[in-house]
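In structure tokens, one chain follows: the form predicted on its own.
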Amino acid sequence: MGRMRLRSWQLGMAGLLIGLLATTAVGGPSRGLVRLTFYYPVGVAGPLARVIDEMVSDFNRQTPDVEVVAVYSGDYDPTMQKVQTAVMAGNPPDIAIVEISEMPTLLAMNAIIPLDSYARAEGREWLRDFFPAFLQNSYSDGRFYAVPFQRSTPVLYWNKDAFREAGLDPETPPATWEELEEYAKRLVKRDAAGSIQRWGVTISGGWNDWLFEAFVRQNGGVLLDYGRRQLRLDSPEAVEALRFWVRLTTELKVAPPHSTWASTPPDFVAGRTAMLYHSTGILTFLKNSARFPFGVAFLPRKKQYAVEVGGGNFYVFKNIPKAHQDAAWRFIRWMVTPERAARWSMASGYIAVRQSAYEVPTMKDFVAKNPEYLVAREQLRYAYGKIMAPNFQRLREILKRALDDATGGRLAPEAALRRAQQEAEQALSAWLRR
């Protein structure tokens, strides 16, 4: 009697096994684990990059269901490399923060999913919270592709024991391309013998193009209109633009012809420049690293203050279950909560996507105390998208190679953008035509 109980026991268990698996393989509920895959770039490996670990191991805490894998993958070319290559191998990531002109190459890639039907199960309110300028590079055709996280505009610092050394006012930055001139002649340091000591001012190269862009729309021109699929490299605005670059690197010598992303901030900190031109994405490396009192102010104008908005987003990718995609946005829509925005604010110095995330308690409490954080917040007012189109990486090693060939002294600034704008306009034919 006992063997016959023991094998009814055996044959319902086994039918229960099977049950299981059978409304696990038709696509039915199952408890099993999601598991992510989630690239993410930021400027400033180091420390930054513990940020954002923290912020994944509290989501994977809260939410037992989803474990995101996070994967530190360098700046934000050499993300985009992998997430390519990625991609092309049929393996991509779930999700990744990407540089925002890369989108439209994602899209020709095949590589990412719309996410209209998720935002719209947010509310209309959801969307509507995010400061507009940084919602213009979202969108492509009608469609939302990109939810805003890491974001940015370019910033001037200033070393306010330098002006006060050059007799300038140490609370009053440079407002125009004219005060900025005058500044900088004043402020640059060279020894006995004509050798630099200190720049007067440095415009960062590495992603000196986007600054470039800031300077076009300053002086009343647009390098890319993307909705109208016009390029103007070449334009008079652009022009003059890259002329006065010359000015202070080539001409007066104020400004050095060449630089890198990296370099710059760390050459401010040790009084190598008095000015910089950077993204406010730095601010609290320099707030943590600056032995002398700076400040933090818009870049200045030519005929009106402008800025093109930098930084990356989150994409979700195709080719990658349903299922991962649902938890996907769960894992992008909780880092993009009032809370964590103004926390991932605060620990890097970007400015907080949401407007929302300025009520927060503790990022009221933040801002009262450094309001120099608010500043990029405030410049939002005469932002823009920055450029984007497919190919960008190619877009930008023509631009780039323009601009370091005009301040370099090797090419006329008509004749660097004039080629700029042919050889892009090869680049981006088929895109252009259509």
Given for the second form:
Amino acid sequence: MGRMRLRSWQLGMAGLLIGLLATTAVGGPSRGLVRLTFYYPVGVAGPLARVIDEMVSDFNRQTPDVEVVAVYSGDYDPTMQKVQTAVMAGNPPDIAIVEISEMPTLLAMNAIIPLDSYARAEGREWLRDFFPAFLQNSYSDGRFYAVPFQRSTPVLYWNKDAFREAGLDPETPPATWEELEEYAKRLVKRDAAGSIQRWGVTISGGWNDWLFEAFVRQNGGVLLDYGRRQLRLDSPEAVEALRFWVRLTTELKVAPPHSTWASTPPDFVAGRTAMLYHSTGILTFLKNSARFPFGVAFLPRKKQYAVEVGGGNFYVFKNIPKAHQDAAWRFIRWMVTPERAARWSMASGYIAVRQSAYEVPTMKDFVAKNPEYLVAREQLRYAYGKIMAPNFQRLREILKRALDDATGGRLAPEAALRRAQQEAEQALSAWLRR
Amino acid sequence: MPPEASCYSRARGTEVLLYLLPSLVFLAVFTYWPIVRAVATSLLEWNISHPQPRFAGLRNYIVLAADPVFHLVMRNTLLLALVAIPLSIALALLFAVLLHEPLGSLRPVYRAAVFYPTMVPMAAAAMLWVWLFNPSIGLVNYYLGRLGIPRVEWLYDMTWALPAVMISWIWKNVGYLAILYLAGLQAIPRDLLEAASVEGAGFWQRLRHVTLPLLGPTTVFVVAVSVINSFQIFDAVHIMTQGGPADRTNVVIYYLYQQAFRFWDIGVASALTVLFVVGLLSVIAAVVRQMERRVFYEV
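Okay, that one was the form predicted on its own. Can I see the form predicted in complex with its partner chain too?
The next block holds the full complex; its first chain is the one shown before.
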């Protein structure tokens, strides 16, 4: 009796859920219409969700047999959570944009399909048109899984008024670590009580693991080699890079020891920091908000110029009908045509993922008027793939904690990174090769 | 007589069961069954490296015991409870006593002002506090500067981030506790206080010897609610600090969320859930038992 009751109740609930899903996502494929669910994040604040919505509407208008339902899923982390939950529940989205380092985790979950055959069908030139650095996070064991879309690199922003005030040439950003330190010392401003009024430089927190990776590369080191499955968080190059951070933050006190990813762009706009390490993705926000002239530069070098690519890629999911996967590819291909890549870049500040996008007339006019949008593209010559591994989120938390502990003066750089290495080895033990 | 009575009570019993059934079904589906599942899952190794769950005994509990972040998380959670709960109870009592005084026509205004933070969703309030604690343009530092106190980096500082979260939590909770205390105060018979006055007791003596003892039952409830609330803090941390810097504001529920939805370690997350439920229940049981010994329920 009780069981019966429970079952009919469950049935009712299930019916309700199916009804809800039917109205939102699944839909009736009665007229041969393929309806695709597409999760997308917007990694950097702003009205960018609207731009995606417009592009999706354009696609739906031009493609009568496919309807893409775009689901805004918050920041990168919530998007990954949404995707993982959906995959675990056996109801994956058809398409999602997920942060590029998550690919190995998606593979470990057996969630995504390789796209080699689709890419091959487009012809060899199609893939070659993407900036090579952006494709480095697309391959695993020689197979192609991810199409670049909203892609960035870190850059250095500098406040020209602050430079002038400190007696520095407002048109010349620091090119080396030594210059960065020197400039930061001159740019920092304290009041009579010794409180900071303006930091010399801010290396943004929150994704400081990403920025740190660039510093290690600049110093000639590598944190993680995905192909060889090797991890080296405590190499001498990494320790020296972290020592440099600690010098800026706790020794010289010209940089804040901690911050958050969302708070530092407003800090720069408010004049609270004279230089800022952040993503190219905030360029349009800064242009619209800053009431002083500012510049965009390569990250200063140590042994070499170097940055990591960042951002989000398109993935197509397993356990959906073949017709959906085919339609998903059509949508992705449409989204990364040179015209659309150019449009997305102009709206956001992200780098257009394809080289031919910079030949599109509107884009040509735009970058002629706004040359700072080209800096990140030029910097791609020195760009590497981003750190990635199954369970990337844990690796990232381990590294962030080490960085925060060191800049907070709680642990020496060597000790912090050695601890991180040990913790990460344990967390990735099933994947690492010794 | 007896058979009749038992027959009657059996019929009553069925009736009672019938009335309770809806909530029983919901509790069973959404509370009891998940608890059983959590205990079972906590014995599985089930994570990114092992997407197929397999039995692993107490492995997840051992992992947690050896996890330095877990120790930090426990420290933060307990610190928050031990500092923020007494402070918020003291403030709530103060507000309640003040609100209980004749304040004339402004009383509803004051009462609304004290209760208001309770009605703001914590997520929205946390956004507000992010701005208040902003080191350069935040009001908190502005007033500290006015008072000549050195400015603090608040949410960016390893030492001050947790106190900042505590402050926002106290702000959010005091109003609710104050209303509970106000109800308790209003239930105290006037004649007791008047009798004390006649005997020559001053304000403090009346508070100490009449009001506070009679607020005992309220205090038990207030403490229990505060313990639950403080252990469950999540949204404030998620929005204000994401547990940082270096996990100095990471608390149990936030760590649970990280384990489950960011690291995707379902086994460890379940073990954490079990520890959390057992820990919370035993803390509350201990607190309530301790306090009830010293409480009069009858006036």
